[in-house]
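First comes one chain, alone, set out as structure tokens in the form predicted on its own.
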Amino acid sequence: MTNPKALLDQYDIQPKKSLGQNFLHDPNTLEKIVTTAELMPDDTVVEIGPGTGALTKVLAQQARHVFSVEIDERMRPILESELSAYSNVYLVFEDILKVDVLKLVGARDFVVVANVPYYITSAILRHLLDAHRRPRRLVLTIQHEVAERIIAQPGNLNLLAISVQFYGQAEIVTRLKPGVFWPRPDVDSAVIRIDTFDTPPVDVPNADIFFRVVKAGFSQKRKQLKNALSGGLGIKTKLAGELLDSAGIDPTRRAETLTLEEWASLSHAYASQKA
């Protein structure tokens, strides 16, 4: 495997901090990521941030189609050279947040595998999970602290955790030390796997109402729920308290303590009040 530093030096390219460029180069880690994806020979993969193509090569050997989306046009000559032997790899030089992923993959079921820039992890997850047809599975290399936030449980829940857990089952597969990347990041990373649900695990009026209520609850995190909901939904505190009462939730609790089921009950109470 060609060292990413050597490749970048060859093309006179410096990693951009603004793009969160830390290139995976450890062969064992690359194999672990692809094994975690549980790819079948007929699978289609969307890879985000191929960088110098190290992970892309391993994916191309396991899947039928690999669509690699890279925002940095400077990587084009490296990727075209490194991946020239793989006719099943399709390079897309665009911002993943602007890519219509479903148009890219067509009617195919697909898996997302990515070394995600830390600063846009949440935005990428929203982009992929809010779509009307979601990936079957996502295997992402992200900042370890963010991975821990995603798998948080009631008592320590947050908006990101609920946004992911509403759509899929998330687990941290392994923790990665900075040395498996070049340049070395300042923090540990983690490989997280998210298996998406066919339908959400809780009954809600619709996703828009559910997330409107959840976002309102977390809009003033340190406040009691009745006050946070009042401000976030633009309703009187008395009405917010009544909504919580009708959902069987103590109005003095805080957003991070509610379960997914309780948020669902609250969204139904809000939908009924709006009807």
Second form
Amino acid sequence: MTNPKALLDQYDIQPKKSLGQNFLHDPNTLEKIVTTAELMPDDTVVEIGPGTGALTKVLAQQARHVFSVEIDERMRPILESELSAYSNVYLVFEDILKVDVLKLVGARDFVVVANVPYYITSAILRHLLDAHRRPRRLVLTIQHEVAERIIAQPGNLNLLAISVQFYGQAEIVTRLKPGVFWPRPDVDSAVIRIDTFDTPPVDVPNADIFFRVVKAGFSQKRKQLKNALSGGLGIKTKLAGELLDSAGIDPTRRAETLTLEEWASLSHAYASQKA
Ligand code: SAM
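Structure of the form predicted in complex with S-adenosylmethionine, given the form predicted on its own:
Let's see the whole complex now, leading with the same chain.
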């Protein structure tokens, strides 16, 4: 792989911390990311933040189409030159959060692979998972601490974990030391793989109601569920207690202890009370 520092020096570009620019310069990690994606020759890939194009090249060698969305216009000359041999790469210079990914890929099934700019990890996950059609798989390099939060189990569950686990099976594939990037980030990273479900693992009235209830539950984390739900949903504490009772959940429990199934039962109780 071409050394990212050498490339940026050649174009007289300084990496911007504000854009999460930590470039991968370890070929083994690159290899690990791409093998984790298990790409088929006919696949369509969306890459977020190609940077100097190191990952893009390998993706282009393994997939039919690669759509790479980069916010930093300064990378244009590097990417155009580095990727000139790959006619299956489509560069889009735009903020990923403003891009309608489904329009970009059309009717194609797709996989997302990205060494994510850490400052927008949650927003990117929301952007891709809340959509009416989701990627088949996501392979993302993110902060290790955030990866741990995503795979958390009841007892430690949190809004981000539920937002991901409702849509897919998530696992940490490997932990990465800061030294595999240049410049080195301040924290360890992880490669996480999320295989999305065709249908959610729990039965809910609809995703909007489910997430309204979950968000309300986590809105005042230190409070008992009864009080958090009452505040978050704008209902009386007594009614919140009744909803929890009818879902078979002790009203004094805290949000992080509930399973996905329990959140689903609670969202059913809330939906039938509203009906
Ligand atoms: N893929 C490259 C690599 O692995 O070396 C670069 C990864 S670097 C961690 C993150 C990349 O995302 C940078 O190139 C940065 O400019 C880009 N980026 C930051 N914010 C973005 C956004 N909102 N939309 C698209 N790209 C963004």
